[in-house]
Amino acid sequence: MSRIAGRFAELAAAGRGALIPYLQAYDPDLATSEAILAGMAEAGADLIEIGVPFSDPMADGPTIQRAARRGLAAGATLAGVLAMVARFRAHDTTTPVVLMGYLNPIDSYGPERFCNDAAAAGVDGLIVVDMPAEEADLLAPHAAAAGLDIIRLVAPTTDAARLPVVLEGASGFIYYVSITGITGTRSASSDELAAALPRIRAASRLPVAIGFGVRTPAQAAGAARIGDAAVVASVLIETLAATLDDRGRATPGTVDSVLAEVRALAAAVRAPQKIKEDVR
């Protein structure tokens, strides 16, 4: 059983959903992002999603675009991100790690080499935002051979005919993009989420993580209750950005501020019945 499957099985047995916080590698510098990564599990992360900085992040809103630019300016490379994961694995062998990124850097790196190196570093799953199902054969055989889950994205616009195509070969979990558009722009209501999930459940037994627009502890609790996990990204990047100095550098409060927010999100996910705010 993979780390991802094992973690979701543990949480299902415990009767709760997962919190999946996001961080952009190298934002605003390598040391700061590594410190945040190192503290996330203790702060309550059940799985961790690491963004690989890319120059043209088409699915991301302005907040994560700025984080990607900061990461690239700090020297981020795909190999550097894998090395970051490997160092994390030196002290955490249990928390699943998912890389989120785009196909161009993987293609340039070499898909087979990338999958082998990612697995060796301790990566568990891949979200490749701009890789359509029809082109997954570029990566899927190598990922399967290396034991990496390929996590597929399902959107509100994914219709009944398209859904089986998108989910073919999916593993780990399904990432439900709860809104149409880019990250960090709006949030889906709890009614919208509750209406969308049954058709995905009918098509796959994989856990469903809800992302794009999950910002508050109440929203995270609602998403983890309606689905199997809540992915929280833009608000954590906003918290980080608010602590930077006027030259975009980390300050003494940067790491603690982000981890405090992760703790608040985790507390809500662990006690979703106490959260009354609508997911909107």
Contents of the next structure:
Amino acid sequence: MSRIAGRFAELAAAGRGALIPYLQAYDPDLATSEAILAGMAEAGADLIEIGVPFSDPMADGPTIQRAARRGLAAGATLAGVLAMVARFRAHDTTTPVVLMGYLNPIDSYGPERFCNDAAAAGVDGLIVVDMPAEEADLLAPHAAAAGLDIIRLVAPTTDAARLPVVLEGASGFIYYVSITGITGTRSASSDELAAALPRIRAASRLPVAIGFGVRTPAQAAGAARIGDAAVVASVLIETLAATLDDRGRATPGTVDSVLAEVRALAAAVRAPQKIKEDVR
Amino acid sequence: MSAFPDHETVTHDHLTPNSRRSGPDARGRFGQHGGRFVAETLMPPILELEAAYEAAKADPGFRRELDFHLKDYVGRPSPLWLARRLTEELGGAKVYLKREELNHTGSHKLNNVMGQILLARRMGKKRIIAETGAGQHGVATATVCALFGLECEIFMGETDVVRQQPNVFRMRLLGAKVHAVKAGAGTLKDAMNEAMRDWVANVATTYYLIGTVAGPAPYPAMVRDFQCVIGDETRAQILAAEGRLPDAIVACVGGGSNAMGIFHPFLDDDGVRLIGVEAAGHGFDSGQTAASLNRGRPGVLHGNRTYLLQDADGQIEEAHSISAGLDYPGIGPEHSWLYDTGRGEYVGATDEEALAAFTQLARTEGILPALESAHALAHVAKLAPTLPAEAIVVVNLSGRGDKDIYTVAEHLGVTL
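Okay, that is the form predicted on its own; can I get the form predicted together with the partner chain now?
Following is the full complex, with the preceding chain placed first.
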């Protein structure tokens, strides 16, 4: 069983959803982002999503755009991100790691070589924002051969007729983009989420993670209850950004501030809930 | 001559499978280029757009409505002008200018915008967004939104806002809201990112009116089809004037819509050289160019695979050109395919060469060309003298240069 499937099976047995916090690699520098990554599992991350900086992050709002710029200014490369994951894996062999980014750096690296190197580094899954199901054959065979999950995105605009196309060959989990919009802007209501999930459940038995607009501990708890996991990104980047000095450099409080917020999110996600309804 | 020669070419119905004009394939690809590389949120709307466009193409009423507006609002057909004094000064091939700068709003951009706005109306969209570099596409979009009473928001890099102030003011006069995009270098690439972010947030109400032959399918083919009126007219006009096809057609390429519009109807005419002129900026090897084909490599950006200026890690690089309309690190995917197959020749002209061509055309023909079009003229200044007097070269004069007089003045050391 893959690390991702294993983790979701454990959590299902424990009767709770997952918290998936996000960090942008190399933001604001390699050592700081590596310290955040190293501390996240202990702070309550069930899986970890690492953003790969890209020059043109078309699906991201201003918060993650700025994080990407800081990461690139700090020297981020795809190879550097893989090396960072490999060092993390030397100390943590259980927490699943998913890379989220855009296609061009992977395309430039070479899809097959990238999948092999990512799997060797200890990456478990890939979310490639600008690679819809129709274009996934570029990466899917290499990912499957290397044992990497390609996490498919489902959006509010994905209608019932299209869902089977999107979910063909999906593995790991499904990422539900809960709003029509970019990251870090608005949030879906729990009513909207509750209305959206049944049709995804009907189309797939994979766990569903909810992302885009999940900001507060209460929202994270709600998303992890309605779905199977909550992805929290922009608010953690905002917390990081608020600790930077006026030249954009990390300060002594940077790592602890981000991890404290992960702890608060995890506490809410792990708080006793009524028995999770089986909405399947 | 009919105002709209050869309309049928837009549907491609009569073409043989071996025609170079039959692309893209069902995946929106031209060879390895093109495709639909967008976030899942945008896949349903681009598939809806494709279906709506196919339905419109098959509807003679749509074609009639477009022809009416092209003739009586845009002012087509545009003349094909034999540039006698320029020809004499260059001393070689006979040079004709396809006068797209005489269209309403001063460039070829309105051909495409008119087609897409009629499509947006058929689709019931009330809000129109567009990206713009030099502002020509933004002005054209704002114009048709005023004409049809639609809400219009234009995304323009803040660097371009500064260097194209007259066009920013024009867009505002036309009732458009202009967003100055601060990300990156504040040029066309950043404007396109921001327009895509707006579209993803407002897909239900909004039509994204892309201004060039790039982006996810169906945009490259759709914009090309709407621009093919340039080449269709040119073919009929040169046959009427000279009784034969030209030896070469020259056009500037940024995204490449004016070039594709004049090239495409000639793709199967092997005797006609098709020459695209990229902005070489400070020179091909200066590190400051917009020459995606000559100095880039294939990658994925803004919804399509195509040649891109990028670093070794796949990060997109900033382009540079004196001309805001060519200042883009990518190019339309069909040009990438023409480059790969060798059917298109792609060369470069530097900022300095474009400036020299700008002043030369003003002096010899009484026409101020857009700095974009001046790149094409700069190449003709090199090419024409190498050809015999009976050779015929057609240049697509894609825009007029009034918008550029401040930039030109600055480079000539004149304070306005």
